[in-house]
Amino acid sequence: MIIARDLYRIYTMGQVKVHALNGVSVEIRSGEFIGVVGPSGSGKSTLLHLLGLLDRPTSGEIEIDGIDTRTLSDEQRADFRLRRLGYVFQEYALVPELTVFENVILPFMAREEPPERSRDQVMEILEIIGLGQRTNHLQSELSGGEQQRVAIARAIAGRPSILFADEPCANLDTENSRVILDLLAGINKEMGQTIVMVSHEDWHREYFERIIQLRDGKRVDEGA
């Protein structure tokens, strides 16, 4: 599914040049739920967004799905992202002015996907994370959890090979963001949806299948 091969990512700052990521490799398979954690400053994001595509490695490889992501142009690399590829962040980043079967079936519309097909979809996807009497609701009539349960839906509403997801219940209290873990690992589970996760949590990790665990910008160790 992914296979990430010495990963270097350097960020120039004026004089100063910062390691974010310093000879990383990695494997995830298909329909794994794998956390990548360690402390702050670790390269945690920094990976999640190579690995995403949202960056570009300063050098080494990535490849997923069997394809060498450095031979594709940005404009692939676009289409690549929204074909193949679902994201969930900290901040929801919903459209406030549009309802959450609207945010819901954006990328379907930005795909040119067939509209009563997509409106389907949105629908399941919809009643699977418990939002199915929500669908008319704006985001400023949601709870917190419920902004980071249409984000998910949205990511993961086209069935992408891969669901990273980055801190995403950073913003959200204890009985909140167990409600996100679950309905990550039922996905994962029911759904066979591969997710890669950043978290800073210690006790996110009894949802994790394999864990990644960063540090300095290198990586320290793996465990179940």
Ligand SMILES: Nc1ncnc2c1ncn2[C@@H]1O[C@H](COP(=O)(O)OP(=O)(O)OP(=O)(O)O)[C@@H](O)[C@H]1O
Given for the second form:
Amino acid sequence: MIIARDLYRIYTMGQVKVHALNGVSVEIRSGEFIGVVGPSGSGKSTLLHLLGLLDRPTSGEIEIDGIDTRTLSDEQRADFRLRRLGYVFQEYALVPELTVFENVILPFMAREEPPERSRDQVMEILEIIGLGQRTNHLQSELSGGEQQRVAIARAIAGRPSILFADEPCANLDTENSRVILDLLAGINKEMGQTIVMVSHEDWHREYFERIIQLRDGKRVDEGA
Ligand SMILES: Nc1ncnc2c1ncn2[C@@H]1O[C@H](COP(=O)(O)OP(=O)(O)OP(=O)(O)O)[C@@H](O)[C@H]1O
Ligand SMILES: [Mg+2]
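Given the form predicted alone, corresponding form predicted together with this ligand:
Complete assembly follows, chain above in first position.
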């Protein structure tokens, strides 16, 4: 569960101050599939980065699973991200020299988890995601949609508390976008995975259980 209160994020670029978020509060319950929508520049990515502990608010507080994230040291934040949060971005960010299997097992190695069990979990998630037959392929041998599925497998294999996705379909055609959205919806339903996904495609809304809508760094949906 995420509870964020009164988040502000002001970027300072020389003399110019950009008010990217202007007092946004959100509550995201465990197991929800949330869409963050709004026009370009409305603060969607900024909000996702703050909630995902990839950036810090100028002011405001963020509590995740009962932990006040302001109390975490840099090292504790990094550890928290590695163990509890998963990320998918519009660029798939796979390591090109590594196979599908190796890419997905990477975070397990970073967490120093036992190799045998990690292997089993990686194979299980690759099966679920429909890439059980592609484990030895390199990124260059996969389609865009398949690459994004590997990135999703990597993000969720360790069963993070929350999966953050920033426009994961931006580089995909409609057909492949549907495959990814159906997959995320399935993971949400069957694994109870909490998902917070940024999108600016209207047709994606049918997938979301609830929507956080931003405009000019403020919430403009009903829950605001
Ligand atoms: N690192 C940065 N430094 C300065 N300004 C930034 C930075 N990142 C974002 N901004 C500005 O903050 C505002 C919100 O940006 P953000 O990336 O959150 O928007 P967005 O809703 O994700 O847009 P898009 O749909 O185009 O991805 C924009 O005006 C943007 O130019
Ligand atoms: Mg963005």
